[in-house]
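To begin, one chain is listed below as structure tokens, in the form predicted on its own.
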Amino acid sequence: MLKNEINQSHYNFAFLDENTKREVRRKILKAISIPGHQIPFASREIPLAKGFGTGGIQITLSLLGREDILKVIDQGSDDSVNAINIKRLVKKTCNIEITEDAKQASIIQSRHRIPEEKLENHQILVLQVPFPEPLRRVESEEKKTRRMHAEMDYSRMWLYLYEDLIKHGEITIGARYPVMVNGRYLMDTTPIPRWDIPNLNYSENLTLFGAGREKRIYAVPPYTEVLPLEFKDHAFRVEDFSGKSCEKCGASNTFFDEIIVDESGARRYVCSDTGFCKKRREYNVA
């Protein structure tokens, strides 16, 4: 307890100074009143190797307080480089307590995953973004894209979504899936799997979406609309995962992460989450 103490009397709590959290915290409300449009901000210097997602960390940072419980996954684990990193950051600079159960935690800072279980309203997920502009698989120049936003005109994307499904008879978008929130701003859902964009409609948290580089924030508000693009005969489908089921947990319907386990090419199945893995694990067994 002292080390931590020692370290933490080096920084300043959470790291970034308070006029730096009171401007993101700003952006935030900014962004959480006009749901799914890039607010931008200053992006500060983070002490992380580059990809780990710093416009996410700054956003958890300047909301994290001192009674907080903090989750971090990437890509659905606790224990990847880029979690373990964030956390000693966080427990340097906050020495708050840091958990892998998704209930218990206020805040949960993730990359490329929403947690399984159901968030609920006092909760805020908060996701790292490496690009912001959904727009941009259909225009190169921000200029435009702002413009295009500005008028609401996403005609090149619904035309880019038909050219890829009549090229390979349905779209092929595995992740940054685009969506439409409140009916009015798309929105780039990070690279997320389909799987997980069910749980941003009508979603009970708050979610907040920060591109550290891009310099954007933006966010989806508890019950918002957030509808994947679709055509009528060609509705939106999540990735197929039907007669399989987790080596580890026997769960059978959450995503999973694929394991080639010998040279035959024999397959298996574990969950992404493995925070929700191990808790059901513990539930069985008990």
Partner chain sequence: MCALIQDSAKKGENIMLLEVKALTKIYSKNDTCKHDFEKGNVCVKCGSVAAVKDVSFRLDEGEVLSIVGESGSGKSTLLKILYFDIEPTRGETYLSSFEGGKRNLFSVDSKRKRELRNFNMGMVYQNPEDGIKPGISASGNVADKLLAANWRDFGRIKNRSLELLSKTEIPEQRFYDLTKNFSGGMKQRVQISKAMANNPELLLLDEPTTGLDVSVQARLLDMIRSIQQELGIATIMVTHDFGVAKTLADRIMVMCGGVVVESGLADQILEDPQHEYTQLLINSILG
Given for the second form:
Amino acid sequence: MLKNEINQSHYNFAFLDENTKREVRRKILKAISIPGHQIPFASREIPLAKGFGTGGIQITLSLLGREDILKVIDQGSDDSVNAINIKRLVKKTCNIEITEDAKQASIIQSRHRIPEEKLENHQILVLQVPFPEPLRRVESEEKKTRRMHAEMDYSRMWLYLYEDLIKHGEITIGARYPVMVNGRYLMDTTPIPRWDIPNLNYSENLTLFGAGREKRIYAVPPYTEVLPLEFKDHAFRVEDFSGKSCEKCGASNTFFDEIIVDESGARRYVCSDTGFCKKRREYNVA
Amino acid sequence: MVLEIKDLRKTFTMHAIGKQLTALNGVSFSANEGEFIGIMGKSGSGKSTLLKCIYRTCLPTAGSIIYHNIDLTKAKDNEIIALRRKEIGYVSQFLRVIPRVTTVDVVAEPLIWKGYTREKARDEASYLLRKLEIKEELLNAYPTTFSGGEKQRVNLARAIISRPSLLLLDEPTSALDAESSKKVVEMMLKLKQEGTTILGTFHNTEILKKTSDRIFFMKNGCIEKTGKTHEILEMI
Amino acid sequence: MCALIQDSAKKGENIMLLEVKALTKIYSKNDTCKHDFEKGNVCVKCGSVAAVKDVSFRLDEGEVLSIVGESGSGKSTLLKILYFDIEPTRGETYLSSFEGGKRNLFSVDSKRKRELRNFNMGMVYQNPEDGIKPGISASGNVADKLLAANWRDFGRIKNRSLELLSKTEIPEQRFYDLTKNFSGGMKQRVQISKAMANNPELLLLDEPTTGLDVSVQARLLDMIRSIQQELGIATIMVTHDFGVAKTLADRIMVMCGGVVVESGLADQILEDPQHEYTQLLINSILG
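In place of the form predicted on its own, the structure of the form predicted in complex with its partner chain is requested.
Let's see the whole complex now, leading with the same chain.
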């Protein structure tokens, strides 16, 4: 173990021991070779409560090398408490470069959003996932959902969407919208909103999903088909922000956070992706 | 030759009481296209069983039934089903009707098997039923509550509507009055003209005279006497 | 065969749809035992039960076959085997539309079996809870079958489901009600709609009217008959009641102790039963 310049703590580089990293990386490779399929892995204890992204963190920590540049966002923001804490852990145990610029980062760990800027082939996006099983909504037994995946029997999910359409005239699923990956596996897109789903389709970057509590890793490799479940005559729709623009930078085609200003109920919209918003302001893009 | 029966025998075995009953004791004859054969005899003489064996409602114990070069006794179930639907018609002496199906639909069914549309089949059925003097308001009623004579005419209509090549009639006029009998006889003669071979059991000698070319007189499961209609009727 | 068969109506064409060969299901108490079923369907050596023993038959397109037997005859087990709910111990089944009728259906993987169920078959269980989901609406239950057969146009699915529910006389105002609140007869009608949804080649009915009121039974059977005739679907109906069999069947197969005791044309079985057991059953018919 090397101390001082690289590692000020008594832990291994990037906190996890090498055996754990190897286990996680092996499972990542397996996940990449079966796009969308959930791979069980031996999830370790992390100095963070379960439910705060322990799966995503284990993936990130297993991948970090000295040359890597890391960006961490939570709810799209680099400044949230969770993001700051994760960055502090990383800084302490391996002192690699941290950035807020999505274009600069080699690894981006995120809870809830995909960055607005298109990621490139050398970049890896790591998403923190609380519930990896897309069928849990319609079937509570693990044994049965595993069989459904094995036999590619997703009719229960289709039935859910059908009943939803009948009842409400539209599909009311907000987050966790089910998608078909590579035409084979149904995948849960927690935690990203509908807005970000089209970005998964044939993305240039690798996207990894980690669920620490549930002990699952899954992956969408670059240039993989990812299509949301939709009826032929009821196309998948993203959130509708027409007519709205960001208060800070003026953008009108990003995903917004809605802020209720005062007692009157007036709303303001700001870009959810703070890094992107900041960049726009700096370069004064109209 | 349409039909050739060779030494047909039928014995019923009733296992529960360990008894056997011989209904047909070696029947042989042949029938040609357009021939109308009347069958006479007391009840228990085997007339109904003969017709049922040809239609396969009863399984012959021995002998052969050759219909257009097919031995019906050796034919498979599905072949018989095909023949019944397209070629061979049968009217039972028991006036049973299919429940909860309207008169028109009961009679239209055989045409639907032949490929007619439901509408066309119903039209033809209605036409035939009217000819047999079934009242208009009964056409869309359920025949289960009809009189014996009405039921008989409905069953007859169903059997003849698809112009079968062989028609087996068991007491087809037993419940009919003179007027309706006349209509039924007209219809049967018309079919005969068109080439249908008809085997019918009758008690009424008048009708036998009008319809049959030949008569079989049956007794104890055999054809005791056979010959031209007038010959047999003179003997009796 | 001389020139009998003309074109048109499917029934009577004698085109084989389904062929079942030597189907056997043994509930084994001792796997090492070489079972001896000489004296019936209980093994004399170990007490294993052969619920179905060497059953073979064929079903033609458009034909209705009724399998009649008392409880324990194996008739329901036979049907469940054909629907892949139960795995047979031995035996083969061939469907003419599947790989030219040359591939034993039991030899394919579970995914293919599910596809066969979804695309080629319709099943109506005796207990409607086995066939429909109580927490889903009537329309949803029919849609379920269509979705499983890869229908992906919402409008078409909805219209088709409503069309079928109308056909089985489910009142319009109940189309979107959850089926758990339906009466027994109504649940069966939803099952029938579901079974027919994807125009299957083969319809399987397992005592579909047992336990229902008499008038409901009659109505249901009439409905099945009319749909069967209209669409010409080959049908196998299991029942313990000859009266029920009589309303639909072209042929009847009588089962007892796991074996086929007699089979023949429906009217022949009813009027001239040959086998002792068949005669017993026919003589036991009330009224």
